[in-house]
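Just one chain is shown here, as C-alpha cells, and it is the form predicted on its own.
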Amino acid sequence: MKRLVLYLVLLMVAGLAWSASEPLETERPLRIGLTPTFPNDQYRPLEAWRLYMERKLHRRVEFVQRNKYIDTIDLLSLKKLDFAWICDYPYVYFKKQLRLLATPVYNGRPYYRSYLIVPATDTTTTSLAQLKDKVFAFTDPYSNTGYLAPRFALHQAGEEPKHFFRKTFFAWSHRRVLEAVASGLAHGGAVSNHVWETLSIGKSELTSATRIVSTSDEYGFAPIVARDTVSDTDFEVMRQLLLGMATDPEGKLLLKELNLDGFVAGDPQIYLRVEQVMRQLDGK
C-alpha cells in the first residue's frame, strides 16, 4: 500500500513538473481578417506584423485572408473573426454590425484616393469619358476606390457602367486590376492609390506598365474594424497596439514595410464622404 501511495505521489509531482515546463495554451487566438485592401502578395511584411502582434499581446494571432470583401464581412458576422482590415465602403454599409477600431495614416493623413489607370501604351486617354465602349476592370463590388468611386464619377456625368462600357469585370483585387490593365486585358481600371504606390516600390515593373489618368477626391482610408461582440478588453488592447506602432522602433520599421505612417483612433466623421456618395448613387 505504501508503495502504491508513493508511486501516485511521484506521478503527481512528475505531472506538475511537466505542466510547469510545457504550459497548455488554452486561450484561443485573435483572428484578424485581411482583404484586397492591401496588396495580397506582400506576405513578408504581413507575417512580420503578425509576429509583432503576438509578441506585444502575448497571445497567438492568426491572419485570415479572403479575396472578396463580402467573405470577410460574413466571417465577422459569424463571429469567426475578431478584427478585420476592410474597405471604407463595406464599413459604412455594414457599420451597425461593426465597431470602428482604427484608421491607417498615409502620407500624413487618414485618407486615400482612387486612381483611374490605363495601359502605359495608351498615351491619349485623359479622362474617364474617353473610355466609353471600352473594357473596364473593377476591383470588387464592395470596394470604394476600385468600384464605388468610378461608378460615382460616371453618375456625375449621367452615365451607368452597364451602358457606358462595352464590358466590365471584377478582378477581385487591386493588384489583379493592375495586371489586367498592364496586359491590355482591360482598357482601364480603378485602384487604390495606396496599393498602386506600394506596388510601385516593390513591383515597379507592374505599375510602370500602367499610367494614372486621374485621381479622385479623398476618402477615409480603409479602416480596421472589430465585430460588434468583441470584448472591450480585446478592443482596447488592439487599438493601443496599433496607435503605439508609430512610436515603437520595431513598429516604425513595420509601418515602413506596410507603406503607412501609423494609425489613428477610428472616427466615423472620416467616412462621411463615402456615405454621401452611397446616398447619391441610391437616389436618397
The other form holds:
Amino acid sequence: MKRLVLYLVLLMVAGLAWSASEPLETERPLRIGLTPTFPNDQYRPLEAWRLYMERKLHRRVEFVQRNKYIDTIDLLSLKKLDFAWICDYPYVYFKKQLRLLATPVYNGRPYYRSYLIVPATDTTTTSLAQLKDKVFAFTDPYSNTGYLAPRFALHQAGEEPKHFFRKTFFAWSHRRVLEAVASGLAHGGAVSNHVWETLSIGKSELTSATRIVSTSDEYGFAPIVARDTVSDTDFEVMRQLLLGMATDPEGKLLLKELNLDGFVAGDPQIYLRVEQVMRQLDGK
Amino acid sequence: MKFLFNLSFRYKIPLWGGLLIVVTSLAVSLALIAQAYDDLQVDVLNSSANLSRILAKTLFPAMLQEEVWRSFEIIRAPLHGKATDNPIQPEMILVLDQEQNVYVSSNPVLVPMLAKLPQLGEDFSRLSQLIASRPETDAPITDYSSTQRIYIATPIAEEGMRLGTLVLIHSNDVFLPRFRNVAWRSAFSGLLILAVLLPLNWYWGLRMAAPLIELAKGVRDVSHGEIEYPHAVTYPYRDELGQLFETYGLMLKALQEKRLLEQEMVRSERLAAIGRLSAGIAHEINNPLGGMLVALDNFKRRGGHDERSLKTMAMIERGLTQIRDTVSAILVEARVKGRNLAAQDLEDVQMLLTGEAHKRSVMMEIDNALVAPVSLPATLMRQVLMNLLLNAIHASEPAGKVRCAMRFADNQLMIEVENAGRTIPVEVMTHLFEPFVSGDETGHGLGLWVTYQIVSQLGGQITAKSGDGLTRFEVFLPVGVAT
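Next block: the form predicted in complex with its partner chain, after the form predicted on its own:
Below, the chain from earlier opens the complete complex, with every other chain and molecule after it.
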C-alpha cells in the first residue's frame, strides 16, 4: 500500500515536470525538405550540416527527407516545410507557390547539366536515338535532368518520347538511375551531372560501371526554395546562412562534402530555359 | 575366383572380414552422405519457400504501383554476399508478369526485362508450362526436373488477384562444397573406423585360423600315419572348435592305443611262433638225444674199451649234455608242479644275489609286500625273479640302485624290477623277449626268453619300459587260490 502511494506521488511529480518543460520550447523548429536532387543519402555530412544550421540560427532545425519531388512540394504547400531543396523543374512548375531562396554553385557557376548514361558494357551507343525500343530509367516525373531534359532531347530529335522506348520506369533518384543502368536493368538513363560527379568521387565503382553518352545544355542548378508564406525574417536569415557558408571554414568543409562551391541568391532568370523547354514539350 | 576360396583360413578369414568391414563402413558413409544431401535440399527448399512468400507479399504492392525499381530492390535484397557462402541463397530471382514476361530479374544482364519466359531456355520453357498448368495454386511450385537447378515458383497474389509469379532459382552447384565437406567428414570417420577395425579383424582372423590350421595339419599327419599323442596344440575353449579338438584328441588316443595293441599282438604272435618252433625243435632234438645218451651209457657200462675210445665217448657225452642243457633251457616247461611262492623265496633270491651285487657295488632295495603264500610255482617264480634282478644288477652303473617290489592284490601278483643305468636301445627293445638277444656280451640271451615263456605259460604279462636312464620291468600274474 505504501509502495503504491509512493508510485502515485512519483507519477504526479513527473507529470508536473513534463508540463513545466513544455512552455520552454518558445520557437517552432525550422523544417527543411531534402530531395534526391543531390546525393541525399550522405547521412553523416547531412547531420553535420543540420547541426551547423542549428548553431548558426540558434534554433532547432529538422531535415525532412522525401524520395519524390511531388511529396516535398505537397509538404511545402501544406506548410509542413519552410524550405526545401528541390529540382529546378518543380520550382518553375510551382513558381507561384514558392520563393526562390538560393542556388548552389557548382564548378563556379549556378548551373548543372543532364548526363545520358548507358552501362559501361555498352560500347556502341553514341546518342539517345540509338536507345530506341530499349528500357530507360528516369529519375522523377518532376526532375529536369532526370526526365525533362532527356525527353526534350528526344523531342528535338523529332521523336515521340511516349513511344520511343520499349519500357521506362522511375527509379526516384539520380543515384538509383545510376544503379539501374550499372546493373543492366535499364539500357539507358538520365542523371544530373552533379550527382554523377559527386558519386564518382565516393562511389567510383558505381559510376565506372556506366558510360556518359552525351551531355545536355546548361540549366539553372536545382534551387533551395521557401514556401511563399514563410516570414521575411526566416527567409533572410536562412539566405544569409547559405550564402555565408563559402566564407566560413566549417561551412567550407560542409560544401566540400556536398561537392559544391557555395550558394548564391536565387535569380529566376537562370531558370527561364527550363520554362521554355517545359512550354515546348507541353505545347506539343 | 576359385583361387580365392582355396586360400588358407589364415588369409581367408581376415580377407572376408576386412571386405565386410570395408563394405559396411562404405555403406554407412554413403548413407550419411545421402542423408546430409537430402537434409540440405530440404533446408534449402523450406527456407526458399519462406523467402518466396515474404518476397511475393512485398512485391505485390510494388507491382501494383508499377514500381519496377522497387521490385528490383526487393528481389536483390536477399542476394547480398557470395552465394557459395550460403547454399540457401538463391542464384537468381525473377519476377514474371501475368503474361509470363520478365517483369524484373535480379540479373538483368542475363535475363533482361520484358523477356518472354518460354524463350529463355529449355528449363524456363518447362517452368512456364508448369506455372500455366496450375494458375489457381497459392503454394509455391517446385521444379526439380533440371539437373543443374531447382526452380521455386510462387504466385504474387492477394485476395485472388494475381499480378505475376516470383521465381527463385537455386543452383545445385552451391550444394557441392557443402556436400563435399560432409562427404570428406564421413570418409574420414570411415577411414578411422577402418584403421581400428581392420587390425582387430586381422588379429581375430589369425586367432580363429591358427587352431584350424593346426588341426588340419594334425589330420593330414594322421592320414600319413604319423600319430603324435597327446597333440602339441590345445584349444582351451568349449565351443565347436573346442569339441572338435577334444574329439580329435580322443581319436588320436584311440589310434595310438590301437597301434600299440597291434604292435603288442605282432610281438606276442612272433614270440608265440618262436616258442612253438623252439619247443618243436627241442622235442625233435630231445627224443634222439635221450636215445643217444642212453646208448652212450650202455656202451660205457659194457666195459672193455680202450682208453682212447673212452675219451672220445666222454667228449661226445659232454657235447650231448651241453645240447640237452641248452635245449631244456629253451624248452621252458611251466607245467611243473611244486610248492607255492612265499615271501621267503624273494629273500632267498636276494641272499643269492648279494655277492654279485656287492661285486658291482650295486645297492638292492627290496620291497616285499607278500604276506601269505600265493598259488604260483615257487621254483619258476624264483627263476623269474633271479633273471630280472640279475639283469638289473648287470645293467646298473657302479654304485647304482636296483629296486624290486612284489605285492599281491586283486588276485594278481605284481612284480616290479627297476634299475638306473643304460637305456635299452630301441632295436634291442623290439626283440627283447626273443631267445639269444642280449644286452651285453656276457649273457647268452636266454634269461628274458625263459622269463617271458614262464610268465606267458602262467597266463601273465611282462612289459619293459626303458628311457631317461631308468629301465623297468613289470610282471603281472593271475593267481588262483593258494593250495
